[in-house]
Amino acid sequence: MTMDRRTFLKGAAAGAAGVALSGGIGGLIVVRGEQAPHATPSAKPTSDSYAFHGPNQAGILTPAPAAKQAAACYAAFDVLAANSTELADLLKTITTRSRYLASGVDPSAQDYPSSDTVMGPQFPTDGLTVTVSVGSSLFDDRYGLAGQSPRHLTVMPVFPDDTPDPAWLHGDLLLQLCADHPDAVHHALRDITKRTRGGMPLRWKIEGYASPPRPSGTPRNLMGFKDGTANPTGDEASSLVWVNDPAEPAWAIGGSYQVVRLIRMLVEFWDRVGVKEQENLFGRMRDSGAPLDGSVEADIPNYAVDPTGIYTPLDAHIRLANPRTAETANQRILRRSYNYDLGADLNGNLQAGHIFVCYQQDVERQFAKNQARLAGEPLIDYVQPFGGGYFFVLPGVRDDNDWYGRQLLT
């Protein structure tokens, strides 16, 4: 330690009499008697900002990632709030910061020490959405919420083809951050976590990116195939996503069940497979994204005239996932997924793959039924699901006086 640093620390200690740390779980620093030396950088709303207030959270029916919202982060946390009052304070803090980051509404709070400046003194909202969801573990006996859990919210089970890694599983609370560029996502995560570290330490985090449409249509996954072609849209999507069952707890109406699956793709192995075999595994043409009995990506496969799988194999991924029958119509899900790249493993193999994310009214009726049909599919030789979890997206923040989870905790 140099003399200059000793001098600095002495001065800091002397000045501590004018500074007090708040006792709350957010770990906020309050400066009394004078203005903080660093104000919170101002946010600049941009034309691609998405509405923060509403009955449902943004980042779900927000247009699927491509040129917009091409960057994402999924961060799961363990909640350490001592009681329900502190949990409410934690969620209020997340609400205040999320509103500010996503909409540019300044909370008029001074900030000391200085905010991170990764985006400069005035950062754009950059198409940012913050989507907050909770895991089944939050509904234990810590906060008196055991009787308020959404009906179908459980710990995500280990499915037959999974290779689970506990370091990448579950969580009390999940933040989904999506924006047009990675620095906006990184900035938002830092802004929220530095104000809540005492109340929700990070459990696991993964960053994702969406490839642009090449050459057009739906973005591609790291296996080279278009991903999300058959997603429901408009009113159909809304009817499959938002919880409206009166048998659910009243506070949960307007929320959604969220499934996150971290899926490693064995890309070196995959790259040794011929294109025709790859297409049979997926059930689509690699170049165009068209179904094997069609010409363009938007064509709908006609399984009724192909009962023995002459055109589309009976065990092709898209045929198992969405058989397109009257009985399975209400089992459809809304996908909103990203690619990820974690570098290389100890053997020098690429650790890259897919952040599969889907939303639905009923995780048992929808995702679980889909997953049961996919068990043992041929594609599983090339992928390894290892992490993620089941979560419940809280209803939206309706106005300036509302906050995430208010209906649950009041």
The other form holds:
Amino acid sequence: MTMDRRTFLKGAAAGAAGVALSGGIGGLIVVRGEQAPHATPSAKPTSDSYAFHGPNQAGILTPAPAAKQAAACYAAFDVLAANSTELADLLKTITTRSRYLASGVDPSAQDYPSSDTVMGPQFPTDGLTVTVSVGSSLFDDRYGLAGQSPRHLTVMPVFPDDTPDPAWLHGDLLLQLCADHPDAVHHALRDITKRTRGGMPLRWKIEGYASPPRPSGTPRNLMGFKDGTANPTGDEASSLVWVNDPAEPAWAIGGSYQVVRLIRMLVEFWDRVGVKEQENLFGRMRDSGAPLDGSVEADIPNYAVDPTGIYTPLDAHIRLANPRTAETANQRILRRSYNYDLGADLNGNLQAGHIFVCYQQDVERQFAKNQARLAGEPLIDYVQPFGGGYFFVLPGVRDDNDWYGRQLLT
Amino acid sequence: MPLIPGVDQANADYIAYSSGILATLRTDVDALRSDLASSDLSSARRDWLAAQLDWERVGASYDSFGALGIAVDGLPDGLPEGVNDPAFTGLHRLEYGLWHDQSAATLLPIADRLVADVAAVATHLSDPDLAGNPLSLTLRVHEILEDALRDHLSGIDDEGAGAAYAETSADIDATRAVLGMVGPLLDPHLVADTTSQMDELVAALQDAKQSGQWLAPVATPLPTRQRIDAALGQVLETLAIFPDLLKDD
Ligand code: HEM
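Next up, can you give the form predicted together with the partner chain of this protein, since the form predicted alone came first?
To see the whole picture, the full complex is given below, headed by that same chain.
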């Protein structure tokens, strides 16, 4: 470890511009800052693409959860950079590669061909978004960032119903990669890690997928319930997600608190439970997604006229998560979750579940309040949260000269 | 939720049954406590297993005895300090200590507390939060073994003893006992099928023994483990329909 840390980006520390790093030789990473072109190569999307530059990062509201890409990967890293200069170089490299991968370019027209041909010689953007976030551990004494942490960023606590597995928790840096197809996600991860290998070893990673609507409306999760129905949208979503509190460090404005919870679903057990019981656990109808006091998915539950839980049990998931009162309105979160499927558990069960991901302005005011209300909810018999972490999504990359975390590190 | 006639009586039978098992548990927990008081750790490990298996036979699956049950059988999951958390107490806390070289002196106060916590379960056994509500009996029929799958065979509740198969075997005993109470209310063919599927599971478990001792699942050859998992999965699919059959909607 210590050695990696020392040898990391030896060249980068020396390189002046250090905009981009190319493949390493014999474990050393060589800077090619001199040769780096300053302008982004001309964009030529061969498929969907989302604006890379802007005040906020893509992959949260662009595309919005209801239209999110079908494939995703969450990859958490530990940072080994020796000092803040090396950390800045690392973030510059991630910026350069992400800009390139997400914007779509003709490989012949630029200096940094992709290192693999997983997507063929001329890879399309495929709707790729790269969303970079950092964990509270990055703000320890290694990089002189101790006083700069977003105000509410902590290590994700252990919640009462968790079964934490250290192999799946936390990290200094998290990449959320989303695209229309899994090969594009894989390709992006390989491209970025090739150029950052000495500086940020992988800690854990998990792939997710979104289901199509079945048969219509919001896609279903692996418990067979429509998931995402009540998400805030439009301006309301923006007003809940982006950090704008003047009390936050100035660099953090335009960022967002990100919570990732890896939640195993006990799907075999779930399939042995009656539909009525399942519906009472969530507070919605399984087939239509309608709230239990409504008839179609878009209906709004009215808890005020159901104080004893005749229609919607008081401990139903949606009622606890969002009681829909004036006091809880600013506690709402933006969920952008994916399904996952891994291998088999020791007991022969499927390892499958939910990559629960949510965004908010203030993790304490929002996610933590939701989570506290959900503690001990009856649903917990059928799910096991085991991994993830609290992260802070860096503000967006503004233009060709900007890079992830520039305001934090300069 | 209306239940079919006879479930109330079956639940009364269950309370009588579990109160008998709790009496055995109290004896075994007392023995465990004395072992620790005399620093006899190897006897303590033996008596811990007896006590843990008694608890399985009570049939308090899926934390169905509420907070009092969790005090006896809770896991470190969900506690900020995990196994080192002061709120981690009970049988699994003792298991952790006994299989991780902790001293008898460290464990004695935990055993004292367990003696009191088991007594509290016995005192409150008929409360609706514990065994008093007949509706929970309809779930117990399948959830005792769901618990075995979720907590034992997954390795989640193994704090060092590697006792998953012994615990599963005790869970079969508890399920058979409950089936004896509700079975007469149901189709005899269904009950017979269920019983023979449980026999299959018992047979599969026997193969996971070495010199009379059950192996831990991780140490068990894959074919043996698969046979156990398959047999348990099969009986769970059958048991899953019981709760609905006992309800009268
Ligand atoms: C495996 C775990 C989970 C599953 C399967 C799940 C599933 C669902 C489903 C099916 C809905 C109803 C449809 C919808 O509005 O999206 C829902 C709603 C919701 N869930 Fe979850 N959820 C899980 C975990 C969580 C967690 C950890 C939180 C936050 C702490 C959360 C917060 C919410 C919120 C805020 C709503 C919307 C409630 C409303 O506004 O009416 N969920 N969830």
